[in-house]
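Consider the single chain below, provided in structure tokens and representing the form predicted on its own.
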Amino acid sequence: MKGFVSVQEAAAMVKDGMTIMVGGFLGCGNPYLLIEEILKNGTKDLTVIADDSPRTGRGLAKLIDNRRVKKLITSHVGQNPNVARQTEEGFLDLDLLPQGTLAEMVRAGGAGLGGILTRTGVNTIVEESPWTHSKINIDGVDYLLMKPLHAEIALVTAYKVDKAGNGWCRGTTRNFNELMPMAADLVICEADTVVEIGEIEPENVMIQGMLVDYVVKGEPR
């Protein structure tokens, strides 16, 4: 880990036009302070890879609501009508993927794989996705070869983060926060609580410190 930074310093690393991954599930586990600061900075034209868009006005949805996201790669948007509205207007480029497929495409990006094979989406509009490379038949079964996902920056959060960058996520905040640091060039983790090295049991480390570049001290929630 390179060190601790302020939320202002961290948010300034996110530039116009970047591709970012955002951890969490329906707003639970989103890095709220980082998102607020990115919004204040006026950062725009972002490509966002996330499990979903939370409901309007919550977490990641604020970037979408304020038209800072130009492309959204995700699995669920039903709680935010602004996604449909902006897509229909032609402002937002939306790529919808099955949730499990999305997760494994992120994992492939982190593991250096050329893609993943899945039966999910065969003979559906998923075949037309720009992230679908081809259809492959193996032993009489059709699979879609999906491309890996990668980002310039991953923004994640954890309830406890030690001074080496290892993180423990409470409850369902673990969703996608554990996965996305694998597949980004730069990883910023927002910590609800900072603890000493050793206070997180090794078996409870969910975000690996060796993947984290910077930690931002957040607020317990």
Second form
Amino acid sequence: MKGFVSVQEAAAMVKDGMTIMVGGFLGCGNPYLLIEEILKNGTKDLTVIADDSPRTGRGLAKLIDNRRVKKLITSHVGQNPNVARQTEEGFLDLDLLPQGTLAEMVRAGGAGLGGILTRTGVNTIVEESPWTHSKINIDGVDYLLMKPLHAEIALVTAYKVDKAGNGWCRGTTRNFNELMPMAADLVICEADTVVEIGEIEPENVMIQGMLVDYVVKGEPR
Amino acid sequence: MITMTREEKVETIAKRAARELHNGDVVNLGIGIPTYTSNYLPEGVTVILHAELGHVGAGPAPEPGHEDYYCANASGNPSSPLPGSSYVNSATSFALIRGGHVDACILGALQVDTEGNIANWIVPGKVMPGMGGAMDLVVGAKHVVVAMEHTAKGDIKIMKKCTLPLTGAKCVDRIVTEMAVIDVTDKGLVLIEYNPKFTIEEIQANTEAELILADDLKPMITEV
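Instead of the form predicted on its own shown above, give the structure for the form predicted in complex with the partner chain, please.
Following is the full complex, with the preceding chain placed first.
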């Protein structure tokens, strides 16, 4: 961990045109303060890798609502009609992937794997995805070979972050927040609370401080 | 043919679909009718609800005023943990699904066909909402049950071959509707139970795929 920075300093690291991963599931576990600040900065043309778009006006959805996202790689957008609208207009480029596949592609990106094999999506539209390398038959079973995902920056959140950058996610905010820090060049973690080193038991660390570059002090929700 | 109200249909389907669940099963329920099945679990049956966002052992929605931001369900609404529940990340949540550790999945569908193909993620004429976790669930859950109205306001849903984009191929085990319970087999669709409110002819007339009558065809049990 390089250190604690202000939300302004952290958000300024996200530049126009970057590819970013954003943790959260329908708003549960989005890094809300970072998103607000990126919005204020006017940052645009982002490629976003995230589980979904939350409902209009909530968390990550705001970047989409305000047309800051030019490409969205995700599994579910049914709660935000702006995605459909902007896709129809040709403004937003949308790549839909099955949720479990997306999770493993992020994991593979961080774990140094060349891809993942899954039965999910065989004989469906997923076979035509730009992220599908090929269909492979192994011992009589068809699998799709899906490519790994990487990002320049991962924006994640944890409920407790210690001063070494180790994070513990509470409840269902764990989702993609635990996976994305390995798959990005630079990791910014929004901490709902900041604790001393040792207050998170080593075996309870979900996000390793060694993966986190910067921590932003957030607030419990 | 008698007409059932939407409420009667939903209740009939949910009550019958609930009988697909066994005590101790880890279960994933889709939105809509499948969610109602948990209201009709048979006496002595307790199931463990799996939610895609990473909750095994999810409980009911909390009382108003007791919502916790840190515990949501797969629709993004407030949920609660039951004693003995656990939280996992999204990769583990879907490893549980894909790896065959979820005993049953009950989900809705737009179309199902003779081969057990299912289409349930693209509403015709609308931009795709995304498949979410459905594609993983249909290939991974051990027992895949479609719980849906037999037709969509008269439009046939149980087809010879799905015409909508598939969620999964050859993955459905059983179809439960307000008219019938149908098994997907190597020979085709087998009618195993019928709702006595309808004749076999009426059920077939509302089904495009040919129904094979089970040797032990019996009336649907919808009482709890």
